[in-house]
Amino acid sequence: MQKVLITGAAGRIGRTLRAGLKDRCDLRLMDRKPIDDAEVDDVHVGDVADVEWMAAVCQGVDAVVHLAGDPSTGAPWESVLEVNIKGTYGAYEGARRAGAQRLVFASSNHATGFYEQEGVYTTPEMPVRPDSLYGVSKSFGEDLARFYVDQHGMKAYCLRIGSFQPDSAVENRQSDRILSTWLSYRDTVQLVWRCLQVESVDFGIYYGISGNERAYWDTENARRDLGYAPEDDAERFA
């Protein structure tokens, strides 16, 4: 089994991946706070921006799924810099120093958010247009991942996560945006799992959404490159 480190494992996506991957991978968990409900004993608490510490945490792992960061689109520059930018560098560089070969990065649709504001259907190869400092930090993470592939021969997959929410949030939605942007829990697990397994591509940027009929972000390259076959469509709640 692959040894996989999940950073930010105490968060919502982290908990979902822990449950969905625990029987497929040998998991190691990391967060800045204790994980009281961890499914495994291999848990580390510390600062993802501390490169030396991260290099130690990454020893023996095959892949790093990097979720840790400030998730707020309104995050101030100080937090974006320390947690999202320095933290992403810490995760990647720690992985490299430890010999891990694969990165899966939780990017965000906010890396291209201004296209959405203008009603433009968006494909992954279009230039980034971040709608916030948070979005800027995710664009940085994508560029840094590309560098680690080209410079250090690693594999990296950047997932522009949409609206990661339970079924109930779609059913009881406050607006119809989620019918276009939803990423279900089980499709999240499938998408990350496919990034951990793929060998035919070394780098990719993919929109992380379910198979929504109303999607305005293109997922064709995830289906082609990764074999992603979403099981959910928000349209059933429309």
Contents of the next structure:
Number of protein chains: 2
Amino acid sequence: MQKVLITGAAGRIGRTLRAGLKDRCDLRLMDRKPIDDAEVDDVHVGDVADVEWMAAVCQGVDAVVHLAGDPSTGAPWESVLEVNIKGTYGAYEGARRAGAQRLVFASSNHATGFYEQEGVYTTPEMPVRPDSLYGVSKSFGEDLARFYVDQHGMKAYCLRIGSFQPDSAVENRQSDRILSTWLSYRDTVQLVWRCLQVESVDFGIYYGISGNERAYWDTENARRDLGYAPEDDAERFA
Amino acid sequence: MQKVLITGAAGRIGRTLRAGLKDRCDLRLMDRKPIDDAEVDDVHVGDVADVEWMAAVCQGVDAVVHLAGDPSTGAPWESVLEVNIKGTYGAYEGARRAGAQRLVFASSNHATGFYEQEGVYTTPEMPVRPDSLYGVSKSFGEDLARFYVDQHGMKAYCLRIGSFQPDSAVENRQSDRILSTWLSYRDTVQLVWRCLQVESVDFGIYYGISGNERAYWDTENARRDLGYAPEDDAERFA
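Shown: the form predicted alone; wanted: the form predicted in complex with a further copy of the same chain:
Let us now look at the entire complex, which starts with that chain.
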């Protein structure tokens, strides 16, 4: 079993991954706040931007799933800088110093949000067009991941997560956008699991969405590189 | 005449631009240290990462040529973060708050340096492959510039500067790399001047090199978008 550290493990995506991966990985959890319902005892509470501390937390870890960050698209610069930019450097550099080989980064569709605003079908190869400082911090995390792969021989997989929501949120949707952008809980687990398993590619940027009929973000490279085979399609709630 | 603020005006590129632009622009100069040989009295000494202060310095300015930053490819994270990341945000956000419309950003070929290491001919459309934390900070500056254009209706031009050197450095070169990567002083001035004049495009990323016969970075978009017509070619020193 791989030893896998999840940063931001107390969050919504963290909780879903903990449940979905606990029988397939030896989990270590990290967050800035305590995790009340942790599946394991191996829990670390602290600041992801503290590189020294993160290097200690990463000891013995094979892979880091980096979720920690300010998740708000409206986050002000101060928070984006401290939590998303300094925190992502802390997670990657801590992983590197500890000898972890693999990174999975929770990037975001907001790294390319202006294409969506203009109605442009988007592939991961297109230049970024962040729609927020939050989106800029996510493209920063992708570029930094690429550097760790090229410079330090690590593997890194960046997932531009769409609308991470339970089935009920699609069913009771306020807007039809989610029919295009949904990422179901089980597809999230599958996608991260495949990033933890893949050996054929060292780096990739992938849109993290279910197999939505109305998708306007291209997932072909996730299917090709990772073998991602989404089980859900928001269309069944349409 | 446009009112143009140059950040990092005391540096090597700053000095060249001051001399080359002083008769064509109404210059304002900014640096963290005093500028002994300033062409104008309108000089401001302070910290580019201080947004409030930068907003004051940008009052009445039409364009900001943002050169300030740690120029070392070996710069450690702390310096990259403070000077290049926080400083670039400070410059852009200060410009925006003051109503400046146009940004010219001194990016770097090191945003895509791993293509060069692998001998790959590179165009500005290719995904970044930074070769250093410095290079990551430059791709950050490009992505942030794109955001300011899309979100705030500004114009921004990112120049991935090659080897900015006098003729003598090409003539007395230690390595032939500079025959491919050279950017002469007068081509630097021309390129920035054209970025200050262009109206037909709002955003672009351009390799900043002279018309070198041995170039492996594509300058076609600079010629097309900006009308850049380099006067120099390192080959005459070959």
